[in-house]
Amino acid sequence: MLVLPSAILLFAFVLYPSGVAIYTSMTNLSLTGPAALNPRFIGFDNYTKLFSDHTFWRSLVITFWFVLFSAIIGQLVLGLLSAILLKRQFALRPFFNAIILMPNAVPGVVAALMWSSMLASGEYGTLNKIVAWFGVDPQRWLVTFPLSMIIVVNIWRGIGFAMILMNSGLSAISEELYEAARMDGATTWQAFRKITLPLLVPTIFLYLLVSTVTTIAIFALIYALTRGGPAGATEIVGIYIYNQSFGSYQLGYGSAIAVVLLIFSLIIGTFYVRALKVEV
């Protein structure tokens, strides 16, 4: 009777319109014409669409790096960063622990509509004036650099909620062991190579199964910056079964994208869930 209410909402949130999204991947259902009213049982005929669609794998390969660099390198090693430094006392630390926390809050499209008048081209965007001092041209930032400029911009969301977790990862080792080993005669880096990654395995496993399947998730952040354009450059298969759900109307096709993208997430975080189990 205790697990019942949170069982109801499993099962109403997440199972319910899984297995609506599967029934639908084997349909032709569309927005307009026949399919629209009378959609037909096709079987696996999407799925066989999908896997020889190149756009599909193609945005399949930008998630990839879009996840790779944003969530698991730079959110990851820059949290971990900001969380040791941050745990040091000095003047500004308050302020500098504000800056960092600050981003995590601003909802996606808030925040793509800042960092579309930072990365604005010609004379009057941010970064553009912050380059000029440099002797550096205006650049068309979300033209030019599409993929790297997204990546920044989820980096600069994301390092908040990394660093508290990699805060309380560090805040559970304990000082004692640190003090031995500089008894023992070890730098620093001996220390955090030796004392401090081995027992944040577990936190950073955790945060990386968070932040894996939530930025694969991504939406309103990328198609409020760039709607997967310039030329499909920053198209992740979010933005892709927008498109193909709602800008050429399949329904069926883009839930059957969907699925696929659910199976992804599935395996990718069954991996994580055996690695929290590593023993250290």
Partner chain sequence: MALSKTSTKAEAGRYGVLIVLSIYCLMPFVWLLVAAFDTNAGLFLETPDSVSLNNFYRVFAEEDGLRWLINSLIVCGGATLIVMLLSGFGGYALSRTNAWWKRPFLYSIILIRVIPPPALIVPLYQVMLALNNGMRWLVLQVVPREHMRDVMQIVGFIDGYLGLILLLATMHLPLALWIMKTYFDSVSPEYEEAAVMDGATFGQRLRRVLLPLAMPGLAASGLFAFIACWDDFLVPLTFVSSPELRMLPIGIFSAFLRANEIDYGLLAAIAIVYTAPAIIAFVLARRFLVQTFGGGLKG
The other form holds:
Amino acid sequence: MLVLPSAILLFAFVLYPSGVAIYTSMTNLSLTGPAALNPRFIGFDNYTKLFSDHTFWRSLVITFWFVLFSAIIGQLVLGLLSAILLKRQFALRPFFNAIILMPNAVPGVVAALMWSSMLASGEYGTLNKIVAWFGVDPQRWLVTFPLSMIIVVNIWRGIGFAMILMNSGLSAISEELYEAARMDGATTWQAFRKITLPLLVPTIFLYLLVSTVTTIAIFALIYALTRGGPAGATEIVGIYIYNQSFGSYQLGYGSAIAVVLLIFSLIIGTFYVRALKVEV
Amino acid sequence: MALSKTSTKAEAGRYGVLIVLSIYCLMPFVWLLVAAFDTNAGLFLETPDSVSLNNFYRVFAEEDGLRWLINSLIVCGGATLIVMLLSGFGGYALSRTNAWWKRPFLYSIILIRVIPPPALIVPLYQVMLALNNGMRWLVLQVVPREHMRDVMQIVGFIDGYLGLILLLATMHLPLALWIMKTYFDSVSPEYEEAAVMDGATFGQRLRRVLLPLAMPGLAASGLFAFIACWDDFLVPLTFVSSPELRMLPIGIFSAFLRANEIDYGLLAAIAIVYTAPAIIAFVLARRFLVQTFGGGLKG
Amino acid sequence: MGTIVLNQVRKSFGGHEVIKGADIRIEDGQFAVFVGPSGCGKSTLLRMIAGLEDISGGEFLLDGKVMNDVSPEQRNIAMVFQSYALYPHMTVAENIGFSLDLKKTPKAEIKRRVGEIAERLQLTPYLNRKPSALSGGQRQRVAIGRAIIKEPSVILFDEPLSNLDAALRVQMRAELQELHRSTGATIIYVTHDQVEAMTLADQIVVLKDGQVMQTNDPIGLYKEPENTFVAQFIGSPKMNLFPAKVESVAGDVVRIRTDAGWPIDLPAIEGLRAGPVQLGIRPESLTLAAPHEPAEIETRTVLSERLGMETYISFETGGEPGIARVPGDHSLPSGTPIRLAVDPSACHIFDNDGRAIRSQSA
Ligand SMILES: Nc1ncnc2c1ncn2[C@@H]1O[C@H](COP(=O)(O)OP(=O)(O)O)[C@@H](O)[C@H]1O
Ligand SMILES: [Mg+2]
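Could I see the form predicted in complex with the partner chain next, after the form predicted alone?
After this comes the whole thing, all chains and molecules, with the earlier chain placed first.
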């Protein structure tokens, strides 16, 4: 009874649209032209087309690199590093903590705006001024290294979140374990390898699932910064769907990509449910 | 002696790494803060010739900044209230019930959480269009044609507050339901029973016992919902086209896309107006972040 | 007034019967304790009396009136919860006065009565604190204050001392008895701890698997357990049970021989026939016999636990484990030969279904 309104909303705006997506993906529905009014049922044609469409595969590959380097490697490593560095109490700790968390609070569009200034081309661009100290020539960052740059931006935005979680994982490890390891003659590095990492595995695993899901879903940051360009170089799959559907007006084709993404997400979701061992 | 030497080295290393990280994190903010107060700002970071609040003044006086802000507040505020209401009741029921649908429902919530919004944007557009047409027909029955436009702006699903609010609320409902379910799991039913023994009626139990007890949970789910709505870009981008309903993120985006000269000072000022509530909400939500992570996904 | 009668009360949770027909009578002003192992249905029974659970079958009468369908707040019953359930967002004073406030009692009146209660429970200095700023014992007293301010005819306690440390528990037991004396209310107190039950109760109801095993005053339960469950549940260490046979009934003496081989002569019991029985002997009814004295059990120690003022001696006889609780300190390393004498007047006989066989006169 009390959950009914929630259930209705979730049905109307999630479950039903998912069904619509599956149906639409089997039509040639379009935003313009004759197919806008009278979509035809075309079965799996969109999927056949999709799997032979190299831009689709490119977008999957881009998504993969984007998730791998920004969420899985960049944010995790830097987040873990900051959590470890900030584990001990010291005077400037809250200060550093706040700074590292700050990018996390910034809305995606604003982050894009800030970084478009950072990465601006020409010798007056902020990053160009910085690299000039090291004797590097001015670059057109978003043109020459677009994917690397959105990875850098996304890492920037996610360190804080990773840090908070790693921090909670670390603080769950009893200090006595480290003392015991010291008694056994472990060096700092050995203690990290043999105690911290293994005990942090559940936290890291959960973090990876969460950040994979949220990173795939990123839209505003990339769309506002590059709109998937130049020439599709930063078109992760979410952006690709949007561009196909509302840029090229191919709703049917866009839906087919969406269904693929949906299925992929549900697979991750199932892992997630398992990992949580949902105690209900 | 040797020990203290290595530890000073380690200490220096710690600060070194932290400072580099801090520069990485802080650098992008510098331009935004400087440009917003620079009367004549550009895309590049430079020392302003003259510092003023002129940009902020123009956001509200010359541009539609105030309207964007109000639209964002109405939509996100409305969605947040709905999320708090529904997740409060729903979470309570999910926590206390043992009915057969409990487990499937909770699993569905998690699965729904992992769907990337772009994957659903096309069918959502179709659904919202259909709902909008339905609502238009409904409104036509009761409202004279000349008021049609105004009414649809409120209750429409495309270019209407109602649609935006309901859609955003639904998108962020699963996490909130999860938070509230977990939260009520930790609130012993003995409190309600004690209130029954004290002679409280259903209404009194709700208002004087359950609501105060649920406050921290509701605050968490409300804050997360607000942050997520405020940050959302895809929904206003897809479902708002009329300038009267434009919200802050799209205001920024469109100012950014302006064909003739981009006014960076103005842009930075809007961005700050837009970012400030997000940061405040984030600071408030910070302490709930870890607990929430276990169950729902990142807020 | 608070006389409580349960007639064949039953409770099922979705087809699973948890209370299987309980008959209980508690006189007005008594301190009754429901005791039994965890999961036996004590809380369920208590919550049905409170009105927090529906009664699936049978009747609950309070002062002769059927209360099955009376809502909790109209039963004039108060309850102290195991977790205390103090409202964390209210101060101590607000917690205690909550029920009066709900009834729209004037503020001044509430203040006065809360003040009185606080005085009685030594809570006056803490009235403006939140429960989170109190110690375990203080929280306990607030929970009691919240119960007695309603001047109920019956107060229910569900394992109220289980969250306290041992020393505080002893102190709170004394305070509870004082509370019982001063309010004159009927108290029903649930615990799984037989020592608590023995020290507090006027009347103990022993429960097992949703059934009443026996109702009696503490000493009655100790001296005349009606079945092996009660016999072993009350008393610590628990009663030894040895399989045995009635060998002969001669005049007013019965000879019983345990399966371990040793005999014992007991005063005759009506209705006792030759055949298998169980012989129950409390550990404290066994004494170490000096070399020249007669002794029933000759064996070796398995383990001895020395507590200083007494010693618990574990042994085996005929493959059955046993334990003796003897006064004084004895150093008896494992394997020491011992001789144990049994006090025949303190033996219990049970049939093979575990029911006590006892003379009606006893
Ligand atoms: N709400 C309930 N739903 C289903 N079973 C219950 C419920 N409450 C108690 N039980 C079951 O009833 C039995 C008795 O529980 P309870 O009265 O709490 O035992 P006690 O207080 O003696 O430990 C237990 O087996 C318990 O699992
Ligand atoms: Mg219990």
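Owing to the predicted nature of the structure, the values given are computational and were not obtained by experimental measurement. We call the rigid core whatever largest set of C-alpha positions still superposes within 1.5 Å between the two forms. Positions refer to the first chain, counted from 1.
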**Item:** Rigid core superposed: Trp189 CA moves 2 Å or more between these two forms
**Value:** no
**Asked** Is there a C-alpha shift of 2 Å or more at Leu101 between these two forms once the rigid core is superposed?
**Response** no
**Request:** Answer yes if the CA of Ile268 moves 2 Å or more between these two forms after aligning the rigid core, and no otherwise.
**Result:** yes
